[in-house]
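Have a look below at one chain only, the form predicted alone, in structure tokens format.
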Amino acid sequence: MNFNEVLDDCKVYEAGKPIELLVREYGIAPKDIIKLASNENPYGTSPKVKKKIKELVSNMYIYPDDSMYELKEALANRFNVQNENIIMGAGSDQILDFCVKAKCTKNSKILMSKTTFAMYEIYGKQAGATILKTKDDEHNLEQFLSMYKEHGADIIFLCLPNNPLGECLNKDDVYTFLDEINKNTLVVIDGAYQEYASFKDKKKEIIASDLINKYNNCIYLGTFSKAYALGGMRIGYGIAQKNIIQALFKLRPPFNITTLSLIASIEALKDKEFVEECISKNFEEMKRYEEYAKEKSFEYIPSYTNFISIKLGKLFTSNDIANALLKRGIIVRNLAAYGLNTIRITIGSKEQNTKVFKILDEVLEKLK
């Protein structure tokens, strides 16, 4: 049977690998291991929105309110924008994919950092679009002005902080260089981390109306995953001017948000304290592992979100590392297929950490 041309050249994306995996393959007890490779929130969802979900989940016959009115008037409040520069998605990937189909056609080009989030990449080549890289691997402004005054695109995307190395552009910076851009040009500013990266750094922080009223091509995507601990329900959004909204709207399947996530949602953007104490629990156990860090001698990158990347350096491999910790029931993600010689783990709670720290120990003695 043949398929579209174009799927011979995407890659399926590579998901951390799940808790089922390591009770089926290593018999370890799931209470025994410590997912540190997909960047959740280790603390879990927040007991208000646990308490609403269980008094509603009597509903689930009935399908979910299609308009979403509720909770965009929410997210309208909380970034200061109108309800119709709102479009919600299962999970802010999928409005990534209404942003590639909606632009980007076999002739199109979409530009992008060398190593950032993959699904940037997989969505452009199911539209048969060019994709262009940086030559680094972090973010840098200068060698994606000049390719995009060489080539042109019709997308730009930018991780800010970006997945999954967790540098973040200054918002100056993002701004000076969003000058030079044409506006037909597509701006996807993806701020999954910005929660992390506003409370770390002011400077790091997008504004999303501020960035769509300055900037018209611009959309910023948000996301319930992380800060927000609602991974499991699969919801994100995205901020924008009108007409681009009506035109992702298109696109957008019937009913893509389920009843429980709308739900969940709505009562997690009420419980503010919630978050802002799992966000300042990160950045304190992140402390810890630039500490450990340095004790072994590794290189790390600077953090702005929920997770840290540690290089290796010549003594070890990502390769060696991620499997001899996955064997003690440890995940965390091997960055290898990037082409580095890094582990990315996500910041676990005071207990995981300390657990991890112990067996990261004996792993990286028994590798010497």
Contents of the next structure:
There are 2 protein chains.
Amino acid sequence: MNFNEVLDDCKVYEAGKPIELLVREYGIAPKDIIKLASNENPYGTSPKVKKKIKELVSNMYIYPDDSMYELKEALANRFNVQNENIIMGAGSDQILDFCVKAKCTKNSKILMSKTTFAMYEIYGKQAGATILKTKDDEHNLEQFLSMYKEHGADIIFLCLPNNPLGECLNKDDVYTFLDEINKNTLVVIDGAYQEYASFKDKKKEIIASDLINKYNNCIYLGTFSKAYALGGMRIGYGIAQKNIIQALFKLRPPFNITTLSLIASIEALKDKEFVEECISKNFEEMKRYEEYAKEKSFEYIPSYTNFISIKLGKLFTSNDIANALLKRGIIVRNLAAYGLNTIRITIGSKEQNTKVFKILDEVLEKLK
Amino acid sequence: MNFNEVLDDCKVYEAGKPIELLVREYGIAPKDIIKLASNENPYGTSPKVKKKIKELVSNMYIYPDDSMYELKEALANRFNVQNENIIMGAGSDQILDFCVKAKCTKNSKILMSKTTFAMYEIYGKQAGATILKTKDDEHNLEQFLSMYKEHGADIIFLCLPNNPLGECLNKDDVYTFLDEINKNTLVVIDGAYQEYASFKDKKKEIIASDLINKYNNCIYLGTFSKAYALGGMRIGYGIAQKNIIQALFKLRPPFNITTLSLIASIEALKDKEFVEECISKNFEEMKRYEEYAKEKSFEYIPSYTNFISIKLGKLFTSNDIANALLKRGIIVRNLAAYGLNTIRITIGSKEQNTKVFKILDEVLEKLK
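For the form predicted together with another copy of the chain instead of the form predicted alone, what are the coordinates?
So here's everything in the complex, that chain up top.
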């Protein structure tokens, strides 16, 4: 059977290895596995959210309110925008897909940083668009601008802060860049880790309402997967001017988040203290990784997220280290697929990190 | 801002009205609302599944095993196929989308029955494909075949049984039709309600393994939303030859079903008795609707599903009746949007149906 020719060039996203895989393939007990590969919130979901889900578990048989009225109202309040400025997605991933499909055809161009969230390119290729990448791995706005001036772009993706590297542009620099962009280019500000960045450094903070009021060609994306500790529930949102939301809405499949996801996200938004506490602990624990890296003479990228990317230099390879850790029950992300000799580790809980350092010591000693 | 021109012709799916809407707009208490508009299983989710979700609610923060190994193994066993013959979707809806995007571009053609599941056309238009529809509302294979011979098609959708009308073709007739179809045409057999049809009449039963072994251009779609009572959890599956699955897989976003959906579906597959009991009760209750329709001299379409479509004839309009019911807390589906003076009612539980008949009596009396 023949398929759409764009599929020839499409690649599949490689997810962080799941705990179930280590149980199956290495016979490690689930309790002995530490998964620090997908930037989940290591403190688990807010107890208040878990309680609510238990109370309303009987709702599983019924479709969610497809207008998502209550959730949108809560988000509109939180972000100081209107209900009509919001679209929900099965993770902010799905809104990336809407953006690409709404703007791109085979002749379109998409501009992004060399090393950034893999789904930008995957969705771009599904639409048959040409992918343009800057030379530097980390976001470099000069390179973005010169490539934009040379080639133009239908969409620009800015990942602020950037996954999988962790760096984050300053808001003022982003705005200066946006001043140069044509109003027919959709600029996607992927704020999946913004809660972390704005906690660490106010200069990084992108305020969605301010952004879309100044730049009507921008969409801000947020997620419940990271700071809100609902990675498994697939809930993300986009905030933009109404005309953009309406266009994307035409591509939104009905019931695109589950009934329990809807309940969980509404409840999670109420528990601000929980989120703040998780973020605070995240940066406390991140210091330990920074110290560990220094102690071992590894470079790392200062991170505005809940993960840290450690460059392994010339003595070790990320393949060796990631595999050795895997066999010992610790799952990290090997960035070799991005052409980098780097591992990305989600900042775990205190106990998890202590164990990671201990096992990493053993692994480094063995591989020396 | 300009968008992809295919969006100009795209329509948004109109979901059944949610309970929350009646609470908001008519001030009716949730306990007084009966929703029979989206063909949910009125008996609710299996108690075993609810128990499992409560036990594992803490998993919400973690992404699901994206290989969906355990669920695919369970489905492979159930359907007597291999893991590699299965793709999972956020509802079988999402697999419809994969099928369209994998096969269609702007020059493609999609053939379907005049009145059938709305998402076939919606996804088709998103891809810019031309939609071809038979003349009859209900599936008519002679019309399908003559249109296919005249126009060809990249995809044919057969909804067996058909939503929103309820009729179902015989398997033998479907196979005779498939014999005439070119191997480069993808035929989608949407079996969302197959559990109901095969229970009522074995002649309707499509066995997925038999289908894909005989016809390597066919994909069978199933769902956990109806008989398995997990409509809110968005879980569907496609079964086809490996080359088709691999093509669709390139379009599957990672983590496309939630962590709790994965747990729920694995557990739901184990509780066969629950499903059979629900289906049995469904057809017991359906008899009451048939009798009610006869008593009021309404025609109805004999249904192989968990809903019944009642034609309102010349004395009443579906708009009037659906609205009058809505104000009294009963949500049914008005098929006026399909150009039919018909209402589709999900077969509820015994108590629900008794109340529906009572209120319908009042409404008919008032509108007479």
